[in-house]
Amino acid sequence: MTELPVLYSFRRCPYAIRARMAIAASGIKVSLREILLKDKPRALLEVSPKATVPVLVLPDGEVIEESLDVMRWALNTHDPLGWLTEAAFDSHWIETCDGEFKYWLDRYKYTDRFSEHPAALYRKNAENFLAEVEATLSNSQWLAGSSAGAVDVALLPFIRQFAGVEPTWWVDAPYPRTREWLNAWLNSALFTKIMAKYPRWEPSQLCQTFPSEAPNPQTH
């Protein structure tokens, strides 16, 4: 039996979500090790001392430690949905999302840790990025161009996180096209598959194959 790559993941982590999306879209099978970030297994620390997820360990021992690099690896291996089009990863969208937007998103989501300013101020600063997203989606169904692409997938988990901070506010926020774009992804079969719940991995247990042909239906 061919040895599968090993993916260390945490279900709700936005970086891990984008990596799982690309892996699932590629059709590649991996052995999933679902971890708890507050109790990281020694096996993860041994292959990646920075101990963040996702971490992908290939059968030849190569370790891929960054979410975008995991996406590149998966889609360069097989890209049946054509996500590696146009700008792909060389995009200001990803740079801004992972930089400025993530900075304000963290403060908006974790206001108790950043109590020097009210949540509304952090949200307003994060909305600068959302306004740009909304303007683009008002003229195009996708951020990546004429079809869905790696850029859309890379941004999806972070905009999902933003929308979840104040769901009632988000419903009436002035970003209707962004909501439509987000909901299309969240309601997709692919997203449902990659958000299936897996039990926490223990060293004494076999890894579970991801994506599963019959995922746990409890996806929320």
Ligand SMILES: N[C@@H](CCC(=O)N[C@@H](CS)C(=O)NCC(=O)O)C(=O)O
Contents of the next structure:
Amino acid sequence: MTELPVLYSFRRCPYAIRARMAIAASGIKVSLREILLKDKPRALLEVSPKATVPVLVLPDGEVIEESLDVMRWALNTHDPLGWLTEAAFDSHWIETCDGEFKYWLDRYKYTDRFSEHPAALYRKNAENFLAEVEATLSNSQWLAGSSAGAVDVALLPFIRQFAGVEPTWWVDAPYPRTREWLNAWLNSALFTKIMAKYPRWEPSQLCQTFPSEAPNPQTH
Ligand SMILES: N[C@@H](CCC(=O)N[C@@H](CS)C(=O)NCC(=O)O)C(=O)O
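Form predicted on its own already given; the form predicted together with the named molecule follows:
All chains and molecules follow, beginning with the one already shown.
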């Protein structure tokens, strides 16, 4: 049996979600190591001292330790869904998402840690980005254009987090196209597959293949 790449992941991490989406879309199999951020395994720290997830270790020892690079690697290897469109890694969308939007999202999500301002202010600031997403999706089905692309996938986990902070507010928020776009992703078979639960990895454990071949992955 050929050796699989090893993916260190944390199920709910938005960066790991985008990486798992690209890996699953590519059809590549990896050996998944589910970690706890507050108790990272030594094997991860040894290959990647910066110790963020996702980290992908290829069979030749190459270490890919940025989520966008994992996406690029997977889709450059195999891209059956055609996600590598021209706007695939459009720097404007990704920079704003990972930069300004994430900054306000963290404050909106963890208001107890950022109690100097009310949640509504953080939400308002994060909404600048959503308004831009909404305007684009009002003219085009996907951010990448007429078909879904890597930029949609890269942003999806962060917009999911935003929507999850106040679900009752989100349902009536003035972003109907973004809601539709998000729901399409969340209801997709691919998303269900990549959110399957894996037990925490222990060094003594046998390889756990991702995506799982189980017909009904446990998702809750
Ligand atoms: N720029 C990195 C960011 C990854 C990142 O920050 N992941 C978080 C989890 S969502 C993490 O591992 N944080 C380290 C920690 O909490 O100790 C990427 O795109 O892969």
